[in-house]
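This document starts with one chain, in the form predicted on its own, laid out as structure tokens.
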Amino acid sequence: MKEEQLYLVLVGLPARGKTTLATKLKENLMGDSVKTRIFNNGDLRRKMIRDNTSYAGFYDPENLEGVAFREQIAEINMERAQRYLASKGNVAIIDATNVSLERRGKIQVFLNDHPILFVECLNNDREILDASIMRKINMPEFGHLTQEEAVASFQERIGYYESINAPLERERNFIRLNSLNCEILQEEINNDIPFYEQIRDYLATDIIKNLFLIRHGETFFNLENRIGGDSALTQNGHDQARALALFFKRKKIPLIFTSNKARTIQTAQPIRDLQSDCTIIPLPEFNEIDSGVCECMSYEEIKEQMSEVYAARKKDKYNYAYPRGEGYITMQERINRGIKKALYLNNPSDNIMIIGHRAVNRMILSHFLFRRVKDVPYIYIPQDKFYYISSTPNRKLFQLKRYH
């Protein structure tokens, strides 16, 4: 039987998350026993180029030396995946912007022995891009430059890249992919791709390996059963944060993302400080339900001041929303929101750890795991434990797990 063979070519402007792609492809593909190996640009460029190509002016399409050089990158990186498939490797994947007609037209010239399936990766959310960049920057080549200098210098590359970025639609195969929401926007097939299933599946399915979702430590507010607000840990709250970052401090946490709220933030911070490089990424996405007219008050006192507030939202507690505030079903886009986010910024092959709240954390695990939503708000979420999950197309788990 013959060994079937592909070259996945990714496609995109910088920042558009083709490298977590492409790790997210070759993790799931192995995982099927689909042998495959990733050949990126960047990576060679770097290793190839000592000095620095940090400044914005090598990727200028005016600047015949940067071009040259950058051109002969692709080729060594194309004889390579060609020589990878030749020794019986399954699936090549190209990670490099291939945004010009002119590199794509090349790549199909030269890859001309397997199918060439184009995936391209398109992202335009303005809060995305800049916490993409801030990531981006903070890689070695960038370390003699200012944040303010080296964010500059990556939004003037991605400009060159733009001015000669052409969309996917002339090749015979392709994939043009929302690559924050995961959403497949267009395709063209008219060959027999292998893993054809496999791939598309993978590319419009949110993939976790390790997801901890842990819930903030205790509050002044949690003591006197009040809602909302932004009350501070106590002391044993603070224990809690020590006792998970002890917890974790074996576990490589590359990311920790919480609410904008304190209380996430205070528990996050030791569990960062014990790890050797953890960056603390806030998202309002993940801020507590908005409790409106009820915000800081006791479920006593909504009970005895606003009986029909508390009489309604009994009645049903999915769907009811706090005057001037939100309810359970007015928090899901901006939580589904804020998961992709998290995915989307995370490179899939590391743990992820997200600290929320009581009714934000009901609603993640809702998005991985079936309840009706009636039962939702009524998920338990303690503070001396966490949930932990990994969704893959092969397998789904859900643990709640003492962390002391």
Ligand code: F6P
Given for the second form:
Amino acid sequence: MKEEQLYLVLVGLPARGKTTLATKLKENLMGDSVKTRIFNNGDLRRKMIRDNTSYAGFYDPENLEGVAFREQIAEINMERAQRYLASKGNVAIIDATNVSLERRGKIQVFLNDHPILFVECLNNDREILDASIMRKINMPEFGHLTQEEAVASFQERIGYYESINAPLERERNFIRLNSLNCEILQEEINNDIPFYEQIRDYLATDIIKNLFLIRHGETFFNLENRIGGDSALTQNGHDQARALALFFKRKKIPLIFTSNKARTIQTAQPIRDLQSDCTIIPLPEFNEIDSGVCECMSYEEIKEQMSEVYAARKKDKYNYAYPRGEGYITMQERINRGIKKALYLNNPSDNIMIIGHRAVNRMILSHFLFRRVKDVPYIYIPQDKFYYISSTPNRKLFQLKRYH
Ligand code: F6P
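Moving from the form predicted on its own, what structure would you give for the form predicted together with 6-O-phosphono-beta-D-fructofuranose?
Complete assembly follows, chain above in first position.
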């Protein structure tokens, strides 16, 4: 390994995906034998200050005591990062908001022995911010507050940071990133930045270490070949869910993403129940294709009663949209959004599980695995097996696996 060193300093308001990004970068750089460590100011604060620092006033720039504490924490982490690079490290990631010019000025004065690359995480998607805040308030420091109080307190905290927020602009080396879409919005590089190619590539791609993509268990509608609706699982479907739960019992699944439909949630429940810490997150983006005027009909009924719909769909299944409903093509945007949401909320070093539907899972699979669009609506999505997907810069793996 080349003896090169870099400070990668994250920037961004709270809940913008900085920690998720830090973990993703660390995992992948380590995979390339680049010694990387994260220095997280929030973690250090929770360790150093025994009193609860979750109250919003702690982050008020007018609260001089709070400011002094946070500056002290930032300095300790900078010292630690410096020591890490001076001993054996290649990349020190400073994971903190670092939104003010003053703080960044200090960083540049302090960390002057190696190049600094600033990476700003931007995301103003209200719905995703709300979901991310809901995750954050699960931390023990909010345990003494009701959910409503915790959300209000976290939002007040964000407000304080907004009042001192200065986007990256004059720093020598920086990247501004839409952290939800992994899209580089702006970059300015004036020094030789070690590991730049890898880092840029990791910032700009969806990386998924272990995804378990499951279709819900058998439903009463499945027995009758009916589409759409919100049918419940049959006894066989419940048995399948139980078998899945046993299969995944020894794997850590912190989050299970489902659709809003009963059949995916019922499949997820037994899996969650056998995990020690697992939350089900239903996302409307993963709802099954809306079959409009054909909802709840069987394929046979559609063929008999709406032969033109049947024929048109058969002719070009990917591009055909049901009257007053969707087609594969029109689902694409929401499915992508669901995948981005799930990746944003899931810690990149954790396993990730999605329990979806036949058409939904075809679209998710094709997000990671190239298929000609005309073949996507025919990808095999059984109920007695699941797909294991791993898509990282060094490894692309798809396996259809049995769970019982
Ligand atoms: O039959 C189950 C189902 O999930 C329906 O709800 C949905 O309309 C259909 O599969 C999607 O598969 P296809 O596009 O092959 O009709």
